[in-house]
Number of protein chains: 2
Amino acid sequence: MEIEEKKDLASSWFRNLRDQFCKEFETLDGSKFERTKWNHSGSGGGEISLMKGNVFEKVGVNISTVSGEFKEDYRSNVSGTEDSAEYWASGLSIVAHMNSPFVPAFHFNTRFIVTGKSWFGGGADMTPTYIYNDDTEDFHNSLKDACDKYDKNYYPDFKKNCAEYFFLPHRGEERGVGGIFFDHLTTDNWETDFSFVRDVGLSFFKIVPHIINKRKDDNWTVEEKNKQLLKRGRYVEFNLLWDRGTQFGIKTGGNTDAILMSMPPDARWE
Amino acid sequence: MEIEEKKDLASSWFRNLRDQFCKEFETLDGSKFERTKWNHSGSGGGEISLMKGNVFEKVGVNISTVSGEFKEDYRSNVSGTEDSAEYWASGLSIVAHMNSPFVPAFHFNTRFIVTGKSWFGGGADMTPTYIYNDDTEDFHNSLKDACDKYDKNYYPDFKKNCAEYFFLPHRGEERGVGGIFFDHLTTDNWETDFSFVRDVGLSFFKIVPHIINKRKDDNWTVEEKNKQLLKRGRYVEFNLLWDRGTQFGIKTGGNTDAILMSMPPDARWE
């Protein structure tokens, strides 16, 4: 398959999945997303869908398809840039901060990158304020099922990546209860890789409403909400201090609104 | 004067000024500070004074006197480390987040650093949600008076440093309305430098209650408080994404509570 066809298939899928998520979340919440387009400093751009609702205190869904040339000082950090600094990237990101302190925050990301090489990256993780083992198990099992269909090493490897990545060294704690995280995924069969990426997206699509529905209507106290706000403070610390994507995006002139869509609506520090 | 005597004088002054500030803020607020000591990974440590009051929604005052050896990969970034990686540092930091959206947030820092060389650093700046020109003028004039007694270039130079330093490139905006910021201050007269540093501290000590008292009792609406919370979101973004002291401290195993004392009690993102 030609690379242009792969680009089309991947970016179309991200858009399609975006539409599925927005529709599902609107139904679940009873509110509506608002959409804002943005332009990339190179070519292309993206679209942020933002909903502030009843179940979702703030959920952002961003799709983007961008291209350009890496600056010389960054180029050597990226695979496949030996012969050319050109890049193309398309992806979908979701960050959901929930109203109820009993419902976890969710994060999902999936992308297809093309330089001299091409690969998929992405992941999904969950950040509860109150940890319920059944939620954690359901979330992990759902991702495991998607992984195991393709390679028995995927789940343990990607789960380990996730735990290592979403870690706050200055607090000595993980951001949440983990999930999966993968990058530079490229086997000799692009169709299979693409199928895996789609299945991860669909697993997340299925499991998130299931976990949300379990406890979204339970009553909570001011103290419980306070604990959620403090947990969100940690979320902010991770994203601004340690998240490589955020640091890279912010410091290379990326779209601020798209990058900081991940910020919670409110956060608190003691 | 021997360097050990300078260290004693500087660290004693920082502690003395800390006591003055805490007493003044307690009187102004009607609440009490709580103090927590912490240890440095090398030698020494510090003490955080924290008050959550009526006028001050959250104010932190940290003093520290620490010493140790810079790691090899960082050593070359610091002046006076050609012959030895040893450092000694003492300082005072104040960050005040106010209850009223009409009263600015205040930040003050002063420090004395000793490596193979020795110097003072510090500064003071103000971050209003609603900008009142009389507050801005009073604040700047107070700092200008302290500077002008020593060197007519200090105020314009240090004001420029401050505007350049407290800037959010990803937002294209300054953190607040500025103030002064200086580093590597060392003339051929240590006593004069030390006197300047004390005068900057005392100017800040005098002007802050003056500005607080002007509008602390004015009524504000939920919309006005919301605007303050959004402004605090920007404050968090600056401190975690761009502040060199925060990045250095967090990534070299500094005391997290002392470094993140600067975080506002609550912050919001749209």
Second form
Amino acid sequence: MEIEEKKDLASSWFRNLRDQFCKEFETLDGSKFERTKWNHSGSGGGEISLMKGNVFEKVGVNISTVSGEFKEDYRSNVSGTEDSAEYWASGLSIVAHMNSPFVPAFHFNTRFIVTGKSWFGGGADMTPTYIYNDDTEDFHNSLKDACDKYDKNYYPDFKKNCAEYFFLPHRGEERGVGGIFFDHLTTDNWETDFSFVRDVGLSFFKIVPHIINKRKDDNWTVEEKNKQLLKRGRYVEFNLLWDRGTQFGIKTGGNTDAILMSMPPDARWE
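Next block, the form predicted alone, ref. the form predicted in complex with another copy of the chain:
Left out here are the partners and the other molecules; the chain alone remains.
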């Protein structure tokens, strides 16, 4: 399969999955997404889908397909740039911050990147304020099922990656209860890799509404909400200080609003 066909298949899937998520989240919330298109400084662009509603205090579902050339000071950070600074990247990113402090925040992204090499990356993780063991087990089991269809080592390896990646060194703590994280995924079978990426997305699509529906209608107090806002402060610290995706977007001339879509609407520090 030629690389251009791979690009078309990947970017079309990300758009298709975006539409599925937006429809499901609108049904859950009773509100509507607002969409904003943007153009990349190089070539291509993306679309922000943002909703602030009843269940979701803020949820963003973003897609982008961009290309350009890495600046010299950033090339060494990206695989496959030894001979050429050109890149192409397409992906889907979701961050959901909930009104109820009893419902976790959720993050998901998958992407396909082409430089002198090509690979898939992505993952999903969950950040609760109040930890319920059944929610954690349901979330991890869903991701494990998707991984085990392809390689029994995927889930333990990618779970470990997630714990190490979504970690705040200055706090000495993980951001949430984990999930999976993978990067530079490329085997000798592109179609299988692409199928895995699709199944990870569909597993997230299935489990998130299940967890939300269990707790979205529970009553909560101001004190419990304040605890959620403090937890969100940690979320902000990670995304601004340590997240490679944020750095990639900034360094490649991405849309600032899309890059910082992951920020919660409100947060606290003490």
